[in-house]
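Taking the form predicted on its own, here's one chain by itself in C-alpha cells.
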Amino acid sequence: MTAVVETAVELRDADAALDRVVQAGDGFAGVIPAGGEFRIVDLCGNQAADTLFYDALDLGNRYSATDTIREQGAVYLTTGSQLLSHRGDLLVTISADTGGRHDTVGGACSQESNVIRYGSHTRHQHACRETFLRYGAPFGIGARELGHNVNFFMNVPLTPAGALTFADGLSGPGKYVQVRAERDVLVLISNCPQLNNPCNGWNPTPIRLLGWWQA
C-alpha cells in the first residue's frame, strides 16, 4: 500500500496554455504534448475526477491499471507514480500531488452500475461512462476504446480481505494533482456526478484544469 506523499511545484497560473473550469457532471478531452505539465485542481474539496489516458498517436495504446499497479508494486497513485499502458509504455508520471492519494481500482460509474448498486430510480442520473463517450467521440473513442481509469482525489480503501470501500476523500479545497506527459497523450475526464456514495462528499463540485506547454 502506498503512503500518502504530498509534493507541490511552483507554476504560475498566468503562464498556463490551458485554464478551464469543468462543472460537476461535465467533461473534458484534449491532448497534452510530450513534456507538458497538466494539473487538476479540486476547487472545493472531496471531488472525484475520473480520468482516462491514451497515446494520442495510437488510441489502442491506453492506460492500464493492472500494469501500473504491478510495475509500481502499490495500489494507490501519488507523486512519482508512473502510469503505464497495457503495452507497458509510459504515458504520464505524477509530478506533483497535494491531494495525497488517488484510486485506480474503483472504476467509473455508469447508468447500469448505478442501477445495480443503488436502485432503479438512479437509471437516468448522469454517470461518468456517458460523459467519457460524449467527450471522446470527436477523437474516435467509443465504447470499445474505454478502459481502466484513474479516480483522482477519490479514496477507496482496501479492507484486509481485499474488498473495496468508498470513504470520504483525503483532498480539500485547492488541492491538486499534476502529471507530466511522457509522450503526446490524450486525456479524457469525467468530473464525476455521483450522488450515491461519499466519493464526492455527496455534493459534486467543479474542478479546474491547468496546462503548461508551448502553444
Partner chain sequence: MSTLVAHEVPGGAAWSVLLRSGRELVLTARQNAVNCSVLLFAAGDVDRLNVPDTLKAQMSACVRAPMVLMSDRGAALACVTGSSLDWHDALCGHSLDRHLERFGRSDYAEHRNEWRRSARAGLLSELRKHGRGEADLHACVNFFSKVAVADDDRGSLHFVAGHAAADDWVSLRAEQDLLVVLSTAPHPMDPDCAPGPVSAQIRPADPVAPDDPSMLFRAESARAIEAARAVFA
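In place of the form predicted on its own, the structure of the form predicted together with its partner chain is requested.
Only a single chain is listed, so you will not see partners or other molecules.
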C-alpha cells in the first residue's frame, strides 16, 4: 500500500524518492504510485517537456488530449487541470504550477513532421517521437500506443478566429509543474530536442524530475 503524500506537507528535495536530471534530447519512463507527487523542473527556462501518461496497470488506458480538453472545457492546462484517459478515467491532476500555462494541442515533434514544417534538411535530426518510442519500448508501448502528448512549459495560443500560434513560453529557470497521480501512472517523457522553433529558445536544456512517495 502506497502512502499518500499530503500536499500540505512541504516537499523537500532531500526527501524525494525520485531525483533525476534528464539531459536535453533524452527521455524518461517510470511509475508514479497512486497519491505520489511528481514535479518537472524547467532548470534553465524555456524548455519543452513532452509528456505522456498511462494507467500503469493497464497501458491501454492512456492519456487523451481531446478528452482532457473537452471535459475541462478549456484548451490550456494549469493548476487544477485533470488529465484524463481516452476511457474518461482520471490519471493525474496538476497540483502545482509556477509556469502558468501548458499546451496539450500541439503534440510532439517527429523526424517526419520536422520535414513537413521545416524542410528536408531536418530529416535526420533527433525528435521527440523517437525518444517516446525508445523509452516506451521496454514497457510495450509502440507506435499504436502513442497518443497525443502534453507539452509542459509550452505556450500554444488559439484564437477565436480559429488560428493556432506559437508564443514565447511563460516559463523561466527553476519554474516547475507538479502532478498528483490519481492511480498508479506510467509517465513517459521526451525532453524535447527541437532546434527549429523557439519552444526551447533554440537551445534545448536539461529538466529535473522529482517525485515524492513512499517506496
